[in-house]
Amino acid sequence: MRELGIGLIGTGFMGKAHAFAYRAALAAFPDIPAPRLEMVADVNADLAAKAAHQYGFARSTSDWRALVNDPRVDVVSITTPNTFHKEMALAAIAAGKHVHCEKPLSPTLADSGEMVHAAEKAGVVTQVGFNYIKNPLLKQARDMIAGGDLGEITGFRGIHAEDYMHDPESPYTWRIDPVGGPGVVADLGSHIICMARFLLGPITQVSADVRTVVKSRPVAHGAQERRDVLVDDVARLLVDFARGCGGSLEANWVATGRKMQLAFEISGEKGSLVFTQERLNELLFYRAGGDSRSNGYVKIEAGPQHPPYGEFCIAGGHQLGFNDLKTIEMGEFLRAIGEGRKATPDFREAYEIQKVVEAAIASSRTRSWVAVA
């Protein structure tokens, strides 16, 4: 079986998640090309060397360009802040590498379009880090919708709320620098937009209210000097889907007490589905009709009957976790490379998601419905 040399740029939270996923992918999916952990890069040489030792990479470097151009690297994983995505991805594509990039793809729609064009022209395989849709129960939900279990869809309510920015004394970081693009509507909003598109298809127009809640933040922990915050903390969107139904989406990173409320409720003429990432191994299904005295939501519990759950555990109810979803993501990416076909979600899909983000920003400014281009 062919090997693929993996180059990882960035050693933070997402870098570690990528390393875990590449290390576990072959054990879960023995039919994929074997990932060979070749090189890891970080601007701090000591951190890069530490990560190489901890994660099992053969080499490390403080120069991401050296990694991108190394002949033993076939796949480049980009886990840096958004502002670096475009330059790194374009360099990797120019070097003929397959590219996995964390979301959002870039700060602007124009930059994302340039990345899509370069990747498609070069014929490399790309993937973007929307790992939550890799949950086997999300695929089950999509199959049920497509199979008519809910009948005609009448509505979608989705939210991605966390509280990691709720403290007004937490310092100003790259995450809220407008150079990196919009705020929560891109950071968390892209996940619920991706999930909505995955389940129900394209979004055609948006009416949005995008707000900054924390108006300024200290430049560092405990500092007296503060910087104005110019990106959004909360975004609320009314949306229309091409399939004919409407819905609502919320992104919120100041939702005090919430750690991972990535959730949806889909209503249809025959039933409904409810899911939250807080209980990611459960999908609730309600079937309309029947005896009202005993009718209610039925819990669908993840198990081997929901591929690829069984590649991780043969017993139902033992549950998958966040890093397992990342492993599924990387396994599918490597399989696509090995088979010479498109991976999903790729740069093109991330570009479509970003169109909705930019339409939401435009809608909030004009206080009107805005079509998604």
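Could you output the structure for the form predicted together with a further copy of the same chain, given that the previous block was the form predicted on its own?
One chain, no partners, no other molecules: that is all that follows.
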């Protein structure tokens, strides 16, 4: 397989991120199947045409079904609002395409389960856009944990906090319409759950407090009329990991001041790791023992010794950005297709993450510990 025809649905925030990534992927990873930018779809034909020029796609369409059924399209990237994911993904799978879908798979666990089932039955390669775990330093973290550098793990503290909903006067939008699924526990919570699973494995039980902080919002910017908010703004979870340790998670979109506090601290009997996406090119590592006079947290700075950083820059200190993480994600996806094996995180992994989200909501409603199904 020398080439893969790419079809992109959606031209917003994530659509652009996918475009950057597909354009950079081969330059970074010369051994993957070359992505051929075949077609871009947007419900607005003008936007689609503009995007085709801007991102270098050969064709554009306002009909996503045309895209998923196009014979020159091998891979479909879905970057539309959550409520459209299922229909598009099922259609693409039915057409035998490999599918990359932005998170979450769908607003409900049942629908997501259907998507997993369809994809696995069809045998297509799938991937879901949990880009943050593509950071070379997180691969390093996972390797250190797996390699025993921290010893037995004794605790995890994870957070994904931002502030884009902190202002009670910011209006009611599609983002907080329950039709699209739960609130922050799904939107940001899924990222930190994904990261926790990536590093430490499955979560088995949850006690959660999932709450709405801003009870109503104006129907429009500056409007007098307000509408009740039905989704959550903050979720706090106590969790059990299958490996035997406990932890806590927080998802928060009213964390005034925070733009990207996607962070964790992992403690083990012999060492610990501390990370925040706010400084995504740094990882703190503590190793117990040695000369106590000169021991402490080591600030590991990302460099070519942390693959695949070196595919972007041969010298340390230059730093990767968000779009580079997305390029790694797409590069891995294309490579998996080329090699005919599963990509990660795939639809099933996204489904497992969603189970934790659902368990948190159930726990909060019942004020009790709930097992992750």
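Basically, rigid core = biggest C-alpha set you can superpose within 1.5 Å across the two forms. As the structure is a computational prediction, the values presented were derived from the model and not from experiment. Positions refer to the first chain, counted from 1.
A.B. asks: Superposed on the rigid core, does the Cα of Gly289 end up 2 angstroms or more away between these two forms?
C.D. replies: It does, since the Gly289 C-alpha is displaced 2 Å or more between these two forms after the core fit.
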